[in-house]
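Single chain ahead, by itself, as structure tokens, in the form predicted alone.
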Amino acid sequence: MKRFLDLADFSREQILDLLALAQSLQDHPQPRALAGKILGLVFLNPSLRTLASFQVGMSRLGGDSFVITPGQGTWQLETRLNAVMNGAAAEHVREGIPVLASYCDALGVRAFADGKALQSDLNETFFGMIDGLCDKPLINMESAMNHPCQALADWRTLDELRIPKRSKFVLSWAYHPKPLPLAVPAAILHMAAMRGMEVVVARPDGFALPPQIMAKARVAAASAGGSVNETSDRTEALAGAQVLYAKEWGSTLHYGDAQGDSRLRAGLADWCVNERWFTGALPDAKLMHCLPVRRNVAVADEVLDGPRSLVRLEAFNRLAVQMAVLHRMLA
């Protein structure tokens, strides 16, 4: 494996055995199994689980690991073609992607979206361009469009679980007071048809993921058995639900535009996931979310804390999956 980039990029059979390798690795350690191997770490924009949970993966398969974050401790980086370099970026992605990769034996990056242009996110511009840049193998830790270490922790997570792939799967919008980036919705969806589930997206009108998205979800889940669907009622949604996956994303309809974004958001707190959501699902519905979550604003205390939740397991399979990935690159 060169490359961990999206998860249709695999067939299902290669994802279902990076899961095997996972549970492999969990219950026989490898402790020795990438001695003497390196992984670069670069992060543009913030994390907690995807930081820590890769250097923990990489240190208990024998390796090392190194972390960049431009602007901390080093130069910034500059990620715009053709740029101008008068400003406070000192170096160029372009000159510091190819230096950080001759230095290690695979590369980790994240980069989120620049939320301002929709298909040049969708297209994937700049993580196109690192791509280009990187001769070693290279891992997503979240793109513009795509989080598929995310989705492949989920994936263990219902697996786990034994939640039935036919079983219906809510991916519903939950309430934040700005716009985040389409990258996990689009990438949880995808895992979700995916896997042959019955995928409802739940949103207010505006927030409809972009019909490319939708589309690509609708090709997997119709290969694997599921489906794929989209509604503003969240009672029909939930209908029957067996899973409900709650996460924030921002306007397509206002795309960029943050003042238009935020009229349309501003008398939609109340899609804040309580337990009265669960009124119509099965009696035993779940609820998760990539974390970090705001509580009381996407989520509830009572939900976060009740015996729905999967937020710390979702977490946890962070570490199981990606030390699979690693494994698979770099063993």
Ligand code: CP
Given for the second form:
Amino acid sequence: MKRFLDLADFSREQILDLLALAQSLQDHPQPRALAGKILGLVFLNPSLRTLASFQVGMSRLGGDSFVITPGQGTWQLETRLNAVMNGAAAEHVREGIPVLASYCDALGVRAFADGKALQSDLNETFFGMIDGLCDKPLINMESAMNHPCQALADWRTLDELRIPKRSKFVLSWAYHPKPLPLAVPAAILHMAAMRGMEVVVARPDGFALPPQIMAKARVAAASAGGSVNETSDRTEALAGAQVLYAKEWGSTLHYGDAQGDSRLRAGLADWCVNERWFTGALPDAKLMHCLPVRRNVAVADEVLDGPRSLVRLEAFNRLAVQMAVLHRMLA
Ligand code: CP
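Alright, leaving the form predicted alone aside, put up the form predicted together with the named molecule.
Every component of the complex follows; first up is the chain already shown.
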């Protein structure tokens, strides 16, 4: 495997094979599998889980890793093409990425959406440049429109809990004071569709996921025997739901327009998941969220601290699936 950028690049069988490898590495540790291998990790945006789990995963397989957080002990990296570099950044990613790739056996990069032009972010313009600059195996640790490591971990979590493939999976918008990227909702929508679930996206008007993202998921759902629908009616969405995946994201109607987004979300603070949301759901319905989560803003304490919550298991599963990805790339 040379690239891990998008679950959609893999067949369902390849994903199941990766999940089986994750289980095998957990049951039968291979502490020397990646001895002598080095993973470079470049974080253009903050992280807790991704940063820690990739370093730990590499160590548990016998390899080493280094972390670059541009501007924090290393040169600030310029990311704009054709920039006149007379500001804070002393080095461009066009030099920085190939140099770092030359030191390691695989590279992971986190680079969130620019958040200004929707089409450019949908095209993965920046991550496409990184892809072209990296001649070593490359892992997407969250790009403008994707987070395949989170999606794979969440697939494993659903399998581990034996959540039936044909059950109802609701991906719901949740409140946040600021617009957040579309990477996680897009990746999770695709994962649930590819798993063959009955997916419903619940979101207020103005927060619909882009048609390209919905269409891509519908193709995956058709191939897996599932479905993808959307509604702004939370009650309708949650009727009979087995899983509620809560996620905050920005308005697509006002993409790149902070004031427009702010006006639209001002009256939506009741999109904070609490126990009442589950009234029409299955009695053992679960709550998922990729973390970090703002307690009592996006999800209430009573849900996060209750038996429905899978958030810690999801985070733990990041380690297992990323070890499988590293093993496939480097062993
Ligand atoms: N879910 C996730 O990617 O967490 P971090 O942003 O902490 O890495």
